[in-house]
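Quick heads-up: it's one chain on its own, the form predicted alone, in structure tokens.
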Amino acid sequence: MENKEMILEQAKKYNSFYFYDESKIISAANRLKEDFNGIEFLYSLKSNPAPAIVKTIVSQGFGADAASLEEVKLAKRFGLPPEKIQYSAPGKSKVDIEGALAISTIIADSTNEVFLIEEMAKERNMTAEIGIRINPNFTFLGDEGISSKFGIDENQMYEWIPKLSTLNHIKIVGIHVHLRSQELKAEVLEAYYKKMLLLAIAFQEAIGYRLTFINMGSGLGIPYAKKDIPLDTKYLGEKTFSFMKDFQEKLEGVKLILETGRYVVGESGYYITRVMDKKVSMGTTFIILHNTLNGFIRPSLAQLVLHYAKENTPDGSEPLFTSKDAFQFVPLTEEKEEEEVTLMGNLCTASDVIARDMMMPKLNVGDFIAISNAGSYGAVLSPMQFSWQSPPPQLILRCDGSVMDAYD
């Protein structure tokens, strides 16, 4: 395991903590920039909004995908201009729109939002350049759309476009579609990107002018289970560049944007937790860990899903559940002898379990376990107020070798 000594040094101070590696974040960002020629990237702030991480990613030239007004404000704190901050979420309030109008590019999620933005822009005597989220007549895997709480159905959108002529304080300059996360098959994303470009061309023809941007959403996955094959970003980038050349005449000057989802940060982090107690009950050896469900909830959610699913492993439901065996549990011990254990947390609930009947090197009170893939959707999802336990700090190993609080 990388950085084991540094992690153990921090473990002298804390019972549980997140440990992020800045060099891995930069490496993932550089891979995207190298493999996708001519594409702009937005970092999905909801995956991990720790300021030190956001600062690192912004320094790589990425913009921000914001899902709330507070995330918009966070992106602005790091100097991003409105055209580099896209605010996309359903159910925006008047307060949300008022706060974000001047400092971001708002992506309207419904016709109601379009009219609300028009009203706000009229009050300010401005023309707001916005995007519109579309629920298209296709999915990642098929050529028929499905119902969704996100966006405007493609057919409804075409019927509604003539009403735009009555709106004098907004201009739709881009479209946004996001259908799925955590895709590892480049061929699936390739087909989706081509559909997106055709949708953009059809939308331009319907509104009668050229767009400024096409936000194709995310979908970029990372390997969780050991059997997972990493996404071939080089192949996908070459195919995307080829599409851009094919459609150059109709889309010249239009920015193509991808949201990073978990891709840039997911593999950069470990969650470290201390063995607080060890006991045997009716033949089962329980390892009691510090702050599991309430520190890093996703392994506990996976166990809950798998426990009730029995033999039928369900499809992923991101970002809460990805798959069976999505996390590796690395014992930070030199012990070689193994035993079968169940890993549980220190909360007063039987649901606080992260692994059952697992063979591991023998652990003693005071030892530590590191859990992989904790760089994204970790602390942000976890119910840290539950039982008023002390929340785990979030630390980042900088490229210069120093370790700091990611929220400083």
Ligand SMILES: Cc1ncc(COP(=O)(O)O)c(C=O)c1O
Given for the second form:
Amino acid sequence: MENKEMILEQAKKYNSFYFYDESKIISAANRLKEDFNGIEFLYSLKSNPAPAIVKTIVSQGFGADAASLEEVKLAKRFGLPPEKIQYSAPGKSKVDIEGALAISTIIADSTNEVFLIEEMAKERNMTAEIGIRINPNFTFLGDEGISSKFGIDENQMYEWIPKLSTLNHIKIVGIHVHLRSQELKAEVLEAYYKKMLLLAIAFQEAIGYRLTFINMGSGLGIPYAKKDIPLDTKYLGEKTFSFMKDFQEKLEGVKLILETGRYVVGESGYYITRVMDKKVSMGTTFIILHNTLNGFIRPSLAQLVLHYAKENTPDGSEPLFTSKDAFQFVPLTEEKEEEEVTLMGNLCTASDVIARDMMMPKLNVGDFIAISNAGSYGAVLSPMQFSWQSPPPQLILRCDGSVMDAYD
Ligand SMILES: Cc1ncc(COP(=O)(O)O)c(C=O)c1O
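The structure above corresponds to the form predicted alone; please give the structure of the form predicted in complex with this ligand next.
Now the full complex is given, and it begins with the chain already shown.
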């Protein structure tokens, strides 16, 4: 395991903590920039808004995908201009819109929201350039579209477009679609991107002018389980570039945007947790770890889902649940002899399990386990208020070799 010595050094101070590696974030960002010629990227702040991480990613030229007013403000603090901060979320309040209007590109999630933005822009005597989120007539896998709480149905939108001419304080300059995360097959994304470009062309024809951007959302997956084959970003980037050329005449000057959180930070982080206790009960050896369900919820959640849904296990409910074997549990000991253990957390609930009946090198109280793939949707999703626990520190190993708190 990389950085093991450095992690063990930090483990002298904490019972549980996150450890992110900046160099991995930068190399993932570089891979995207190199492979996707001509595409702009937005970092999905919800996946990990730790300021040191946001700063690193923004310095790589990424804009921000913000899902709340606070995230919009965070992106602004890192110097991003309104056209590089897209604010897309359902159910925005007046306060949200008011705060975001001048400092971001708001993506309206419904027709009600379009009217609300119009009203607020009118009060300010301005014209707001906004995007619109669409629920298209197709799914990610190319089937017919399905109902969604996100965006405006494509069919409804075409019926509704004529009403736009009555609105003088907004201009729709872009469209946004996000249907799914965590896709590893380049061919699936390739077909989806092509459908997106056709949708954008149809939308442009309906509104009668050229868009400024097409935001195709996320979908870029990372290999969680050992058997997962990494997404072929080079192939996908080349295909996307050639579609853009095919549609050049109709889409010239239109910015193509992809969003991602997990692709840039997911693999950069480990969650490290200490063995607090060990006991044998009726033949089962329990290892009690520090802050598992509450410190890094996703392995526990995967266990819960797998435990109760033995068949037809859902694997699409990202970002909460990934899949079986999505996390590697790396014991930070030199012990070679193995035993069968069940890994539990220290919360007062029997649901706090991260692995059942697995073979592991023998662990003792005071040893540590590192859990992989903890960079994105880790700390942010983990409930620290239950039983009043303290949140685990989030540390980042900088490219210069120093380790700092990612929130400092
Ligand atoms: C609209 C939108 N964009 C981007 C993302 C980020 O996707 P990823 O899972 O690749 O980090 C999400 C994730 O839920 C999303 O809802």
